[in-house]
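Quick heads-up: it's one chain on its own, the form predicted alone, in structure tokens.
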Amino acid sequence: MKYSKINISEAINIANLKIDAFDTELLLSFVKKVNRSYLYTHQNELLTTDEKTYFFELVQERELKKPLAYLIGKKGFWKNNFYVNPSVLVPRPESEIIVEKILEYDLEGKDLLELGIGSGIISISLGLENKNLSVIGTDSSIDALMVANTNSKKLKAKNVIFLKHDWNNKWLFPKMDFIVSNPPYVDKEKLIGDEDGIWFEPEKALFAEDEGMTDLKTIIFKSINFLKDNGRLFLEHAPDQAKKVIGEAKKVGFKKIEQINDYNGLTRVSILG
């Protein structure tokens, strides 16, 4: 880095020419291990050589669209910050809709299975909301399971366990009150190539064949046999898949179908029973 001695204000101004100002502040406060407010009250404080080097390395990565969550190693979801790394998807606010809707049900003494936990955000958030809900979370990725276990231990989610399982293989679960999944549903053919950050995320957790429907179809087809009476399957999907999800649900025998819009008014979650 060509800048020899620079203070906080100068570092921010330089970075703001390359990345979003909010991202700049988050990265610099992360590097310095301080709150963002500290940056405003200590604008003339010089960065150490290590701080300067690390900060501008992160700025360069962010300029290349690497997700901010991967750079600082965490992302807020529901009521907590979760550890994330490039082996799991970056948590998205749309997924909070699933948590919100499940919490409308009586969870006392109930059983919930999540398929494809990633960093564990949904399972852990629900487990923390109701300590008498028994949660089993599964994923086919060992790396994802390690991330989820780290979060579970950090947040003390004692009623949540994680297992390695691929939903394409045989299911050996008992019947559940709730099954939840945010599976891969992105149709790779529809992407234009400049989506912010998506190309840094694990492809296996994002993309699905058959216009993004392959994993959704598998989960719908198998889940109906693993739900208790009055059980519910919660699925996150793309808005343009909503009608297809209804079609697949009716095909296998689901009778109750509810669909929920996201914060932009787009159908994002299906509840099948």
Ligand SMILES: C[S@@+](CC[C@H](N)C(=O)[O-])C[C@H]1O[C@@H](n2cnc3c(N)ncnc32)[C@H](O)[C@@H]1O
Second form
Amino acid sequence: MKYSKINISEAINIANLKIDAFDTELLLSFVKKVNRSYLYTHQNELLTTDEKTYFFELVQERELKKPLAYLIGKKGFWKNNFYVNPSVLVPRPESEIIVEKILEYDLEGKDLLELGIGSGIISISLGLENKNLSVIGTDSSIDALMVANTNSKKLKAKNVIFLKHDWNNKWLFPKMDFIVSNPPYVDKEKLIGDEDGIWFEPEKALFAEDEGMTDLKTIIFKSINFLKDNGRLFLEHAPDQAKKVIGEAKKVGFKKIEQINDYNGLTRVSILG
Ligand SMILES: C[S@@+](CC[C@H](N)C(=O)[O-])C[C@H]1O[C@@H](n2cnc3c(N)ncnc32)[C@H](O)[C@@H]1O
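Alternative state: the form predicted together with the named molecule, after the form predicted alone:
Now the complete complex, all chains and molecules, led by this one.
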């Protein structure tokens, strides 16, 4: 093994001039396959030439704002780490609100459909929380389905199946107790350009026409016919779409409407029944 002339402490100091100190530590521990505390206890250890090259390549990509999750190939969500790559949205902590809310319902023996699974975080987290919940997750992206299947296998979510389906096409699902979706809802026009990392994520996972409402409208419109009596549709959306979601829900005949705020007091989730 060839060693470079640079030790852990020096590598950290150089990287910290370019990127956030926390990101530096995560990237270096990822490259060295050690935990972060190892970096503190082995500050004088030399990096091998391969480690040095790989680490500074990753630092450069991070400096260009590539999401950390894509660089290290994983992101924590709910109770697990999920494999991610640039074909799926980077899981957002605010999507845990939807998981938390669904878990307040009795899921025993129930049927749940997720529309737009991405890496599978919501379907898999719910499937693992209740082994007697049957979960069907769909996405129009084959690449996303491959990522979600990798996660499902790794985490042994045996009650979760994933299917390729585009919600703009015909729906052939049985009626469900729960339908959940975090669809694309970002309004491209409203972006100011310095959003961290967003341009590395798949456009089809993020953006929707009509001020971000197109996919939300389609899902609200179609879901009402695929819910059992007392079934519920859970939707994540942007805070400024909350009123419009209520309008669309009433228009198609939803009677029960509840909205949930995030920890900053912004309305992020609507529950329609
Ligand atoms: C905002 S991402 C959410 C991913 C994941 N559920 C999460 O919370 O991280 C939306 C997902 O919807 C999928 N999608 C976009 N348009 C779709 C469509 N017409 N039919 C089915 N899935 C679609 C995208 O491929 C993407 O994976």
